Structure formats: C-alpha cells, structure tokens
Amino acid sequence: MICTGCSCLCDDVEIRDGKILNACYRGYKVYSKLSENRARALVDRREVSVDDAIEKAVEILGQAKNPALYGFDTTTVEAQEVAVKIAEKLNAFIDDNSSFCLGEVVEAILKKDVPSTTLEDVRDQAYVIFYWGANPYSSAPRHMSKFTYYPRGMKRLKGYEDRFLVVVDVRRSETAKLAKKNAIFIKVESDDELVESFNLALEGKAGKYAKEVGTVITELKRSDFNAMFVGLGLKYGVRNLDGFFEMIRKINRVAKLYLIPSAFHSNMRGFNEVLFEKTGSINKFSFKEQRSDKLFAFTELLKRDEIDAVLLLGTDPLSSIPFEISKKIMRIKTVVVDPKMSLTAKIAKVVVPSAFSGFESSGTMVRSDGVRKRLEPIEEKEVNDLWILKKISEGL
C-alpha cells in the first residue's frame, strides 16, 4: 500500500491482520484513527443525505459572485484535475497550501530554473546529502532511512559511511544532531548571510561563513552527484528565494547539486503540476483574471473580504492559518469535503463526507521529487473526492 501520511508516499507499507507494518508514526497515526471523528453529510449543521449535501454545494457555488477553491493537497491528481475544471467553469480563484509552503521551490523545478532528480537516484548515487531548513525527523520520518542518508545504494555501498551530511538550521534539530562524522552542521543566524557566503566563496572571496562554506564546496566537488533538500526553514529564512536559486545555479558550475523539496502534504506537488500544465502557474490563480498573483492567495482573499463562497477539500484552514484571517471563513458560505469532522467542517454551511485517499480510494499522487505513484487502497469507497467533485461539476 502507498502511505499518504506525507509526500514520501512510501510504497512498502503493509496491512496484516489489522496491523500496519513499515509505516512511520505519521502513517500509523492516520491509519490507526481512520474510523475516528468521521464527517457526516450536513447542511446548516443538519444531517442530510450525501446527494442533498452535494446539491446544496452546487447551489452555493453556482450562485456565488466571487467563489474560491482551496486545499486539494491530500487528494488525487484525478480529483485535482476536476477541481481545476470547476474553478475554470466558475471563473473562480484556486489555491492550495503551497502558496505559503514550498510552492516556489516546486515552481523553480517545473520551470527548469534549477536541476532536480529522483529520490531513487539520490539513494543510489548521492554523496553530499544537504538539508537546509528541514528536519525530516518530524516532517518525513522515513526520508533519511529510506531515500537519502542511511540506505545503501548502487554507488554508495556503505550507506551513511559513504556519504557526507550537511545540515543548515537555526537550531540543533534532531537531524542536525546526526551531523558528526563525515558531516557538518551550520547553525545560522541569517540564511541570507549563508547564501551570500556561498556566492562570495564561488568568486574566491570570504564571507561570514567562509570556513563552513569552504568545507561544503570541497565535499561537493568530490562527487558528480549531490542532493540538497529544503524545507520551510529556508522558505521563511531567506528574504529572496530567487537569490537562493541563483546560488544553486552557481554551485552547479563547479559541482553537480540537485534540488528537491523535502516534505509537505501528500500530493501538494500533484496540485502544482496539474495547475501548471493548465495555466502555467502553480497556485494563487484567478480564472477571471487569467493570471496568478500573490493577491489571489486564499489567505489574502480572506483578508480583503473578496470572496463570498469557498469549496474546501482536504484542508482545515481554521486550524492551520492564523485565526485573525481564518475566522473570516465564518462570514462566507463554506462547502467542506473531508473524511473528518474538522474544525472548519463544524462551522461550514455544507459538509460532504469523503474517503481517505490512498487508504480508502485509489488514484494517482505525485511524490515530492515528481515521481507519480498509483495508490492501492485497503478498500475502495465509492463516495470519494473524485466522485464528489464530478457530481459538483455536473451540477454546475
């Protein structure tokens, strides 16, 4: 079974006699609580049939003057494609968590502004394993053991003994504590200063982190295959990601370094790819304006009171974005499609219960490195995200 607990999409998880094997604590937590707090079909907090809930959702979205669609990072590519069609049909805004997560990194990769590769190639070939602003210990617990630092590969027969670990963070995280032998931990006060130090070193000059940067560049040059994984620490630590991407390109003039986002929701990259293929943008898109803009991010639309209805799928903004912003959801007509009775579902105008992608429904998801995976669920439930979105689309 493919585990959809995070964007690693581990494909060796098994269910035997009701027990889940090979999963990390994130995957185990999802499976062990599948039956808890399940959503019910509701309209105005009154229990109805699924068909009646969908009919009301169609009415709300169809009558809205400025509708938005948001979420979709935990559903399948097939469902995401229908969501984009609904947004186009409604001339609506559409966005996902990548607008404040690692979307810009995925976008740079999709536009081929920076080189990237697959996790299997990292496992088999990579010498330097570089984590910048990422702590896979908590965000993707099997990342290092299955794909990067620990496993033996075709050219790394000794596993971690045949690799060099680099960790950049503002604190000594669990991942940073592993940087002992054949490794370096760079504790930064400013990510921008480290970017500047790399750029200066590549010009033969010395910056604030000259010694550490010199060590890293020396190790990078020892191999023709190295990989850097970046997380939210980088996203919010660097003022200008374009400058960081330029640093990656400069490093590649002297040593081969591939960039991969480290971890996020199970199919965030799938949403980015689906929207990119349709519009040339990965998020924050307005079909009315026919363009992407930071002003079209879901959080920005809420701030400015620019939407009157929203379809939320596989996301719980009341618990994930600042309350001063998310509380505005209570003022608009909200349709929630979710397996769980989330905090947002409890205040929604309409709730449509769905299945857990991967555990209860099949489809395709895209791993953090861009590799597509076909889901093999424990059971196949008819009322899933794809079925629901198709019904909504047909009704519109």
Contents of the next structure:
Amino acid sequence: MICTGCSCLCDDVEIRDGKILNACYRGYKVYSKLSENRARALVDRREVSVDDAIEKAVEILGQAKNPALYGFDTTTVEAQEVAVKIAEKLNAFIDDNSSFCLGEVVEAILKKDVPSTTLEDVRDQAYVIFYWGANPYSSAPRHMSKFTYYPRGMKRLKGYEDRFLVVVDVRRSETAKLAKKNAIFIKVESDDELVESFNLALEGKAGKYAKEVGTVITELKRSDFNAMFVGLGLKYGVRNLDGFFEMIRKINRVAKLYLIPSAFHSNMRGFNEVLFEKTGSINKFSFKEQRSDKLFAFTELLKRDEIDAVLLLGTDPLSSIPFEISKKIMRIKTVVVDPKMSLTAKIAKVVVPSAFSGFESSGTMVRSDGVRKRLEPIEEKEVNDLWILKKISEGL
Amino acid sequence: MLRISKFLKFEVEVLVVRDSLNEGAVIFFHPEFAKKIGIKENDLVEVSKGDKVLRLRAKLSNFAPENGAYMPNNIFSSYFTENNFKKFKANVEIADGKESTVEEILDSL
Ligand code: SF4
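Switch over from the form predicted alone to the form predicted in complex with the partner chain, please.
Let us now look at the entire complex, which starts with that chain.
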C-alpha cells in the first residue's frame, strides 16, 4: 500500500493481520486513527443524506457570485482535475496550501528555473545531502532513511558513511542533531545572510558565514551529484525566494546541486502540476480574470472579504492559517468535503463525508520530487473525493 | 514556596513547527531558556498577544530555539500568527487554572 501520510508516498507500507508494517509514526498515526472522528453529512449542522448534502453544495456554489475552491492537497490527481474543471465552470478562484507552503519551489522546478531530480537518484548517487529550513524527522519521517542520507545506493555503497550532511536551521532540530561526523550544522539567525554568504563566497569574498560556506562548497565540489531539500523554515526565513534560486544557479556553475522540496501534504505537487498544465500557473488562480496573482491566494481573498462561498476539500483552515483570517470563513457559505470532522467542518454550512485517498480510494498522486504513484488502497469506498466532485460538477 | 517568576512576564519569540507527535495546547521551551525565565516542565503558562490570551502547558525540549519557544502547527498557534504564519512574538507568564480548549477558541467566533 502507498502511505499518503506525507509527500514521500512510501510504497512499502503493509497491513498484515491488522498490523501496520513499515510505516513511520506519522503514517501509523494516520492509519490507526482512520475510524476516529469521521465526518457525517450535514447541512446547517443537521444530519442529512450524502445526496442531500451534495445537492445543497451545488446550490451554494451555483448561486455564489464570487466562489472559491481551496485545498485539494490530500486528494488524487483525478479529483484535482475535476476540481479545476468546477472552478473553470464557475469562473471561480482556485488555490491550495502551496500558496503559503512550498509552491514557489515547485513552480521554479516546473519552469526549469532550477535543476531537480528524483529521490531514487538521490539515494543512488547523492554525496552532499543538504536540508535547509526542513526537519524531515517531523514532516516526512522516512525521508532520510528511505531516500536520502542513510540508505545504501549504487554509488553510495556505505550509505551515510559515503555522504556529507548539511543542515541549516534557526534551531537545533532533531535533524540538526544528526549532523555529527561528515556533517555540518549551520545555525542561522537570518537565512538571507547565509544566501548572501554563499553568493559572496562564489565571488571569492567573505560573508558572515564564510567558514561554514567554504566547507559546504568544498564538499559540493567533491561530487557531481548533490541534493538540497528545502522546507518552510527557508520560505519564511528569506525575504524572497528569487535570490535563493539565483544562489542555486550560481552554485551549479561550480558544483552540481539538485533542488527538491522536502515535504508537504501527500499530493500538493499533484495540485500544482494539474493547475500548471491547465493554466500555466500553479496556484492562486482566478478563472474570471484568467491569471494568477498573490491577491487571489485564499487567505488574501478572505482578508479582503472578496468571496461569498468556498468549497474546501481535504484542508482545515481553522487549524492551519492565522485565526484572524480563518475566522472569516464564518461569514461565507462553506462546503467542506473531508473524511474527518475537522474544526472547519464543525462550523461549515455543508459537510460531505469522504474517503481517505490512498487507504480507502484509489487514484494517482505525485511525490515531492514529481514521480507519479498509483495508490493501492486496502478498500475502495464508493463515496470518495472524485465521486463527490463529479456529482457536484454534474449538478452545476 | 513562593516563585518569583510567577509575577514576571517575558516577551518570547515563538516558532510554529510541524510536530506530528505533539498536539494540543502546548508550548515548548529550551531547558536553559526555561530556567532563565523560571518556567518548569508542565507549568501552565499564559501566552498573550494583544487581546488574545491562551493558557498552554509548558514542556521542555532540547529541540526548541535557545532563546525562545516553539508550538506545533495547530489552532492554538494559528490563534496568534499573522502575516508570518510560522513565527510570532507573545508574552509568557505563569498561570493558574486549566489549558485552553479548542471549544473556547471556536466559541469566540
Ligand atoms: S514518511 Fe510519509 S509516506 Fe512514508 S510512512 Fe511516513 S508518513 Fe507515510
């Protein structure tokens, strides 16, 4: 079974005699709590049939003047494609978590602004394993053991003994604590200063982190295959990511360094790819205006009271975005499609209960590095994201 | 014994991080920093920012920033975040009573 606990999409997780094998604690937690707190079909917090909830959802979205669709990072590519069609049909805004997560990194890779590679190639070949603002211990617990630092690979026969680990963070995270032998931990106060130090070092000048950067560049030059994984610590640590991408391109003039986003929701990259294929943009898109803009990010639309209805699928804004923004959901008509009774579901106008993609429904997801995976669910539930979205689309 | 720190308030920078193992109304301090500001493991602390106040359970962790704290990414941390979703400054002081609940936050809507 493919675990959809995070964007590693580990393909060796098994359920045998009721036991979950090979999953990390994060995947285990998702699976072992699958039956808890399941969503029920609700309209105005009253229990209804799934059909009635969908009918109400269609009515709300169909009558809205400025509807938005948001989320979709834990569902399948097939469901994401239908979501984009609904947004187009409604002339609506569509966005996902990537607009405040690692969307810009995925975009730079899709536009080929920076070189990227696959996790299998990293496992087989990469010498320097570089985590910047990322703590896979928590966000993707098997990242290092299955794909990057620890495993043996074709050119890395001794596993981590054949690699050099670099960790950059503002705190000594669990991942940073692993940087001991053949490794360096760079504790930064400002990520921008470290970017500047790399740029200066490549021009032969010394910046604030000259010593650390010197060590890293020397190690990078020792191999023709190195990989950097970036996380939200970087995204929120630098003023803008363009300068960071420029630094990656400069490093590549002296040593090969591939960039991969570290981890996010199971199929965030799938959403970015689906929308990119259709519109040339990866998120915050308005079908009415036929363009993407930072003003069309779901959080910005809420801030400016620009939308009157929203379809949320597989996301819980009340938990994940600033409360002053998310509480505005109360003022609009909200349809939540989710396997769980999330906090946002508790205040929604309509709740449509769905299945867990990967565990209870099949389809395709895209791993953090862009590799597509076919899901192998342990059961196939008829009422899943794709079925619900198709019904909504037909109703519209 | 009277705890002097009970009457003190400190401004602390709090990071918001993904932490799949720990959920709920908790805040993690580096042991050295906690010692400096007089907070012990499992103390109840009041975290406030403007007119927003939550009572959280204090935990000690070597993975916390050396001069600050972190909170798992959930409704309790989102309650305080603004434009930077991953970092905020708040005042911390020792409190009495019980941890804040999700319901209290939802009731404020
Ligand atoms: S690393 Fe991610 S995909 Fe792999 S088992 Fe853990 S949660 Fe599941």
